[in-house]
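Taking the form predicted alone, here's one chain by itself in structure tokens.
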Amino acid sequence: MKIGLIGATGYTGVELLRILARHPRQPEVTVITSREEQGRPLTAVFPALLTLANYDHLIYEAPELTNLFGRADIFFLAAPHGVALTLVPPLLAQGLRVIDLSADFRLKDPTVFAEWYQPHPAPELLSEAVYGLPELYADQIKGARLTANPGCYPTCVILGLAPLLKAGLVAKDSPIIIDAASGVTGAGRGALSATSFCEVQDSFKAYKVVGHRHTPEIEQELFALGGRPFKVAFTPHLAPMNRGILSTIYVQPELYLTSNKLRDIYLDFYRIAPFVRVRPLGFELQTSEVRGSNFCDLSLFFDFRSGLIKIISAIDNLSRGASSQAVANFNLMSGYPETDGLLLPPLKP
């Protein structure tokens, strides 16, 4: 299997290369692109990848379509939002398969996409693209030409809510409240004063408190799970750490549930999901327990005083929230076991 990686200088790009270097099927990375680093060796930009998976020969190229055709069987697009809009249609037209890590093909409704981003130049592909969350869409991913890798916050939140929604246990006319904190790598590798060490270290802040672009993606998938619209109050926060997301989700249940019954619902829903770990009751999650892995850890609490269910969900934003999830989708699209190259313990500490 030959792989092309478009956008190989960001954090998600280098994380993809790190994971693929240990893949048991030994896929061959044949082309990597970057306008900024064009002409430079990969291992000069990322010396940590030296001697891994025959990466030493890879040279960054400009992402010109005529140079990409015939070079790979499947392309990962780890470029900023908007880039895939112009690259994906011609790649598909050449019979190639694509896993897009941006938001360009996650939303199904072109009107909603235009409201939150811009008018979509290939709206017919929005309905074809498969949302790449294996726990929910593994069968569709296997046959997909185009897989839209979920966002990091939506992955964390949707996995936390899916069992409750599927069971119809979320109260009607009650908002779902989500407080989520992410590491600084979620802002990308570019130099920004707002995410510099001096601004972030020893501080904690909410950002994009109203109107974060992951909101319609979350609501779209909650609708698909629960069969009716849900309104979420989603507030992201920036935490002084490199990587990780911890989400605290507050839900008004449709009926009274004991803590044991609540956990049983989750255990049953994820009984064959290799990368979701439902922790024991009362377990206090930490992002350090999933760092560098494809795991999503869940911990459940029933707050008797408020009557609310509290769901704590933890992932690594670069791995499960982007690159390792993309590899899981690659595995499914290639006919491999979903777990290939991903059954690694989290980094500790």
Second form
There are 4 protein chains.
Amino acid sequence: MKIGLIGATGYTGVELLRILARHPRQPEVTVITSREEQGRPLTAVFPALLTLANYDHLIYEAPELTNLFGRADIFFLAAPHGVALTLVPPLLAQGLRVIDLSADFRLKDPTVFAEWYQPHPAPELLSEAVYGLPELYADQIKGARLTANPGCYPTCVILGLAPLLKAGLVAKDSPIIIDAASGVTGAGRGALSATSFCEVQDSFKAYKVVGHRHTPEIEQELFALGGRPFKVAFTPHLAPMNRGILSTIYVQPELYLTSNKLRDIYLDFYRIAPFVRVRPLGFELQTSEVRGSNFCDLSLFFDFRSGLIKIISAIDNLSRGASSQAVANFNLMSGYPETDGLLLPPLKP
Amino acid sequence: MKIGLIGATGYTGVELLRILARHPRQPEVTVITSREEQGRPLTAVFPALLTLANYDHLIYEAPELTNLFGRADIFFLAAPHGVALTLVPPLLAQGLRVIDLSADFRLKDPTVFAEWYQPHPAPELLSEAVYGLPELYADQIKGARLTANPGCYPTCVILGLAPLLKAGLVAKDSPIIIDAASGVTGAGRGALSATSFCEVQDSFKAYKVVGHRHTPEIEQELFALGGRPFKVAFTPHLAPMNRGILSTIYVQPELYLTSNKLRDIYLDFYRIAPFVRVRPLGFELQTSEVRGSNFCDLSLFFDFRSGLIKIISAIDNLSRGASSQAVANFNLMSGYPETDGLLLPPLKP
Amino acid sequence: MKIGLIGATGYTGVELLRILARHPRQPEVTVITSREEQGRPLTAVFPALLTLANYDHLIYEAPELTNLFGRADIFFLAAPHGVALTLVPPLLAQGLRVIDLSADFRLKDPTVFAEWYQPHPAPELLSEAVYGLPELYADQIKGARLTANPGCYPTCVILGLAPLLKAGLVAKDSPIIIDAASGVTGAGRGALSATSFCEVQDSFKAYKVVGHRHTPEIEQELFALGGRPFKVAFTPHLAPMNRGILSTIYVQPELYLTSNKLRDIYLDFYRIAPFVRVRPLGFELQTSEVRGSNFCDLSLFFDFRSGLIKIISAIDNLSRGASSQAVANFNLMSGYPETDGLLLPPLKP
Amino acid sequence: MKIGLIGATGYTGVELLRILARHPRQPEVTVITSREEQGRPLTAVFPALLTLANYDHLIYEAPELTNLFGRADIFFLAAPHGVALTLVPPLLAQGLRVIDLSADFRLKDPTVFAEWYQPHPAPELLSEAVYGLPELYADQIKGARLTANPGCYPTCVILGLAPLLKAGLVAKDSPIIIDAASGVTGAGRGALSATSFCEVQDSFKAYKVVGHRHTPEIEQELFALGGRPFKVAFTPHLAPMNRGILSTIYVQPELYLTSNKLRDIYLDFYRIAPFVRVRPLGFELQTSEVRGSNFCDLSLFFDFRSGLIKIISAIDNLSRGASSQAVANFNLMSGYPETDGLLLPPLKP
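I would like to compare: after the form predicted alone, may I see the structure of the form predicted together with a further copy of the same chain?
Next comes the full complex, and the chain you just saw is listed first.
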């Protein structure tokens, strides 16, 4: 299996290379692209990858289609939003398969896409693209030409809510409140004042308090799970850490149910999911428990005082929220077991 | 003015000394106590305070009442919960005044106190004690014998909600959701596995997800402000930072109102409050903006999508959430301007 | 006293404003400049400073000389290297006094300056400028028109070595080895990849291992203290923290001497220095002990095993290494006590 | 191959389990011990390891010899210093093989051991034990009954100095100066004030400035490499990070040599070493480049100004400085390739 990686200078691109380096099927990375680093060796830009796998010979190339055709069987697109809009149609037309890590093909409804981004140039592909969350769509992913790899916050939130929504346990007319904190890799590798060390260190910040672009993606999948629209209040925060998302989700349940019963519903829903770990009752979850891994860990609480359910959901934003989930999708699309190369123990501490 | 400090080895005690060192009235700290450090000089335990003010001669003494009577006009109690229960009655009986930084005298209702802690040995003092939040109770604090200095989370949350509650703008029958993250000084100075560097660093954690002891304190003051009980869902988190609390509060309003209108209500409520800063519309608040200061900064949002108000409130948990607020109470009780010694610019970065 | 601040958007500029806000002489900041932020209020760029002192009305102006003449009695230049080369001569010509925080006037020898930077356009000012290290040059600073505020590493290192050099205790022909670690504010406020949060967090780095520009400044002052040239091996490191420099200095002594004797030499040298604190024997010094303060703390060791002296010296790079030291120089130049506004207790933790 | 792990609650024990979980030979961990956690499942104490490998059934047992005999072919001892002194002799007597991660068997000379620790109860084993640094002792390790896994600082320092010493390039009579900074996992998992989050965060500290116990271990190996004793001045520091050691080593060379020539000597010495990466000239090394991996990265400088060589050496203190190096030794002792299970890409960022 030959792999092409478009946009190989961001954190998600490098994380992909980190994971693929240990993949037991030894897929060959044949082409990596970057406009800025064109002509430089991969390991000059990312020396941490030196001497690993077959990476020492990789040289960045321009992201031109003529550089890509025939070079790989499957392409990972880890480029900024907008790039995939242009590249995906010709790649598919050549019979190639694509896993897109951007938001360009995640939304099903072109109207919603236009509202949050711009008019979509290939709306027919929006309906064809499969939303790459293996716990929900494994069968469709297996046959997909184009997999839209979920966003980091949506992955964390949807896995946290799926069992409850499927069971129809969310009260009508009450909003679902999602309060989430992310590590700084979520903001990408570009040099920005807002993500410079001294701005972030020893501080906790609310950002994009209203209107974060992951909102419609979350709403779409909650609708699909629950069979009706849900009002979502989503607030992202920036925590002074490299990796990790912890979401605290507040839901008004249809009926009172014990924490124990609640946990059983989740255990049952995820009983064959290799990457979701439902923790014991009362477990105080933290993001380091999943650092560098593909796990999504969950801890569930019924709060008698307020009558609300509290769901704590934790992932590594860069792994499960992007690159290791992309490898899970690659596994499914390639007919391999979903877990191939992904049972990496978290790096803790 | 002579000051005694009981419990001078924890972070709140040292923070008090840091602030009092620059107080323009030059109050004299005459006695500091600690059972463990008894006999050692203050600056041997906290060398950062060397050569400042009149601290170089201070020696820790045992916290015996006989050591305290006649040594000071006013006592700060920065001891663990429970110590004040025993010490406050005899101190008051000697005609001394007390500012207690623990939770021992914050709750008004002995039944509620017993439910969360233990039966209260001096319930009549619960009704006498003044809740030391200057923005709400400045007049009572001025005449108080016993001021109960508010908890860190409650300070941040109550200041964030007060204008809305006073204006009667919170919808009936909908819970108030409080999602808050704190720095690690909030857990105290003791050596615990859970707050060791490697457990906390580069990780974000939900803890005491249900039943944190600051809940009844918050409920009591929301009731006092709004004139009726409120259901509160409060979730604290631990962020990998030394100082700071950021609360994100979700409220269902009685009626739709613009962010602008919302901000005006807050500006009006806090127009003469020297330590509350209402930020411009859309401001993305972070805790470093208030590091080391007595400020509480607020940023307000109406989220049309969910119909909820989002209030972001930030304080320094150790200063405004404990020690600088105690100095504000000391100022009021001593007839000084509330701001004396407290207009310290935040240390940013 | 009216103050002008040229370059008021970097960390050293803002740190100056933080300190001046609490200065007991209440100097008035009348003009602040910035090319990029021209026309914006100071507190829009640095909201942490809101409501403090007289800053709320300050608006950034262009750094044109015509904007500056007559507006202030003394100017702090906190601009990037090179700006002062142009601005200082006309400011002095107008009879104004200048404290320059850049390296533009620190070196005495134009040849050395040219070797490390560029030919100096005003070499006669190099000899006039006073090196603004109060422990060594207080008398000259008092009468200076132009004070060259020392670099952060040089401040830390020179204070660590001065007593030993003055006592003639450094062995001939053996290099002085200076291994130092700095917080990230030392790299300035610009958005750079190398100082983005995710590159720095949880990592320790050696940088500019050979040829850091603070080397000639250190060499110049060691020569002045010891009366002969010294070979210096200086290696700076970047530590994942906001503030602080800790230097570990290795010196071959002329003769064996106990740690105790060594400490006595330092205590004697600094006996009237209000901002140098010599710690007890064996003290394990860390940078948080001086965070946000003007202190330089020292801990001294004679290592029998290697026969070397080890000097540990700690400062806050932004305060003592730049802005609070500039205020000390301002105090001396203005006839105020050196300590005015500077006895700020370190913010620990 | 069956493995026993004595002392499975510290950071090095858990790191061993993390690495062994992905080992291609699938060694079976059959017994884990801990006095404190006796009877609890491994994954209750370290939930990050949940669902990985065959760990879910592991229960902590008491570290009694009767629990150990016959349970495994090889034992890793990851216990505090002193435990191995007692356990190793009976384990060897049973024909079992041991890799000891403590300092109990690293020093060859019983007199030196007694000077730094206590009289050694089994001095004959000191001479039998092989120092487990594969780059120097691979052949002996292959046949060893008892391998003494090197300390973290010594690993970093010895790999940094070996080529230079072997080449006889260190000047006589000049001390080797070793300035090193470590992450906090190096201090172990116990709850100590000195390693609590708030004491360490945003601060850099020199500790055990004179007389750190890794000194004789370093001296022993430098002697073995250079054929004569060397004076070593070693200063460890604590950096606010979880993992990593960066050593900056200063050496007076016998003769002037260019950085290029210096690098060639290292490239040649390590040309077949899979885990030592010599970086390009001028490379500014940082610890995150090796995070979570078995690599030792080196960057070499000749400083014309001081005439000294500067060697920068970086490892992960927990992996290469302890557990992954122990797995390399396990590989060699088991007849597997040294790299089995160890070519893990660093987790960066």
